[in-house]
Amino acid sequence: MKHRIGIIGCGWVAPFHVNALANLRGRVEVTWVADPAAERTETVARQIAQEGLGDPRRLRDYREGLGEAASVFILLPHHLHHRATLEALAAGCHVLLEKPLAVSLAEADEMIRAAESAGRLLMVAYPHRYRTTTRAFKQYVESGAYGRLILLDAMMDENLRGYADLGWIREKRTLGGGVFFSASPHMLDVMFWIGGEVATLSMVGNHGGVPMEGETTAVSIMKFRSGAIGTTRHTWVSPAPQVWYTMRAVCENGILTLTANPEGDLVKEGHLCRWRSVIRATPPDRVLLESGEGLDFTGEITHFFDCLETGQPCQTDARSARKLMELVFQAYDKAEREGGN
């Protein structure tokens, strides 16, 4: 049997999805897609045909095709994310939505609460802890290898010059805040599935380089109950790019690398970009993993299947997601109190 789906919003990310159900094509069926503009719907439906997904039909309102699909990937932006979710509930259907959950904890509550109503998954896209290499780094780290964790640093160097001036995006009502909110909890999240559970963070920000009322460059610190430190660097305005997402652990007998690095222009390429992902570690200097693995959300979308089928707990289910919420909005509150956002 295969798992009938809608996909909701045919933007940038919308092909990272098809991308990845190509490679699952055995489980699914795409019956269906759906965006107020005619030619990104067009786009998509004829990348879900070119990969045996189906042959979906083109919708301008989703609420067409509720009814239709067992399961909807919602990928709009993100102040959509909460009407959008509680009519897909109400409908009766399983969700998988894009990052973050919703912009306020009052819309999160409503929503999981839908979910828990319901008996429906609604499950949360946080697409790095499942890739192969960042579950690789996880391994390596806990195996006792290089002793005890001591600190966790993670990086993030991009330059959305251009792309963040486009409409919702520039304002914190609709983005939900800056780029702390928006693009960090990819780090966040991965930093606190192996880091364990946070005594503290807190974060500080700045504005420059794209007009837009959110931060565009973040820094933040943390303590995790374990004792190890961990910090988070994000820029959104980089003039130079040099490695987009970097983690690092720093262990009592050694140090650990992941680095994932498109090889082209992300942004212009999105799916099609090549990438390069590697860990190393460090005395004395070795690779351990290299892959072509990118921004892959195949791991992602098995979980989603799997948790369907088994009924298996979900790793990044709403109640995880409105956790990490929880805890950048509080470092948000403490860096206004402080002036240091």
Ligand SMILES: NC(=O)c1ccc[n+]([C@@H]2O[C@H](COP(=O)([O-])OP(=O)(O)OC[C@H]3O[C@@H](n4cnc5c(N)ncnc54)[C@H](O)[C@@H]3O)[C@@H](O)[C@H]2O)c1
Contents of the next structure:
Amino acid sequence: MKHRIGIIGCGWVAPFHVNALANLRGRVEVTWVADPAAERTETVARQIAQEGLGDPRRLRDYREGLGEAASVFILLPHHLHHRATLEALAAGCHVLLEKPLAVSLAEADEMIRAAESAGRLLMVAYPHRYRTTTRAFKQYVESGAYGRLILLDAMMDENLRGYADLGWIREKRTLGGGVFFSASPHMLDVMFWIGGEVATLSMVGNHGGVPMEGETTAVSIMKFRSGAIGTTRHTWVSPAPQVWYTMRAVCENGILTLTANPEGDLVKEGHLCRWRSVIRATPPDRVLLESGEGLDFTGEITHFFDCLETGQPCQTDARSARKLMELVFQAYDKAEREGGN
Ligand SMILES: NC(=O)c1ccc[n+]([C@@H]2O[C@H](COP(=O)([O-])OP(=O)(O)OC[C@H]3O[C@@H](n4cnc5c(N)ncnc54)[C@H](O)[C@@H]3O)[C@@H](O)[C@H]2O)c1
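I have the form predicted on its own already, so could you send the form predicted in complex with this ligand?
Full complex below, order starting with the chain above.
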């Protein structure tokens, strides 16, 4: 059986999804793609046809396609997640939704209720925990070989100054917050998965470098119920990004470091960019794993299809994404009260 899917939104992230679908060719057919910007729809439709995933209908309005797809991938600006998800669920579709779930907890709650009453899967796309390298990193941390986890320290270093127009990223109304809300959850999701239940999370941020309302740089600290602690550092205005995604696990007897770095210019090259992912351990310093895996959604989409086929629980379902969002909003509230952002 092939999953018949529709793709809603043909912007920057869409070709990454098509790349991953190409690795799952036998399991999927893309029946339509939708975007009001016809040239973007055409580009993504051509990529889909070239990859042998079908010859999708090109739609300006995704609502015309909802009846023809069993599942939809929603790849839209954040303020549009809520409405598109409700419409897709009402039409009987399962939904793989790009992160974050929504821009408010009230929206999130409505989406969770809608998915549960429709009996449809609503999965939120947090790709990092589904990457082979990240999964191996978690296994090394949990293997016991390095002792008890003391500290998880994660960093993302990016530069949005290359964008001519930030579009919907500019406003909090459309983005939902700043870098900490929009993108630091790529680290937080993995950290909560490895570190377990979080007792407290705080953040500070600052603004500037690119014209957006939300913070452009944010640091957070957290304590896990296990006793371990964690930090995230994230900037969208790095003058010289060195490390795109890195996470260090400081354990009692050793340090494990995961890095995933584009080898070219990620903003300009997008899904064609080459990558290098590495896991190192020290002492003594040695490479445990090295691969060309990058911003690859194959694991994430495989999990979505597996959940649909087997009924297994979804690791990044809407309830867990809501929990993450709530912690982020609580951290924002604390920072707001104390002048931290
Ligand atoms: N997982 C990741 O690493 C990752 C990376 C980048 C973006 N994202 C997420 O992907 C989503 C989209 O981000 P992006 O960078 O592709 O944004 P983008 O602005 O490049 O693309 C959004 C697209 O949606 C289209 N659109 C707007 N209204 C629409 C509608 N009603 N129907 C159909 N299409 C519509 C726009 O025309 C645009 O082409 C966001 O949720 C973002 O956070 C995830």
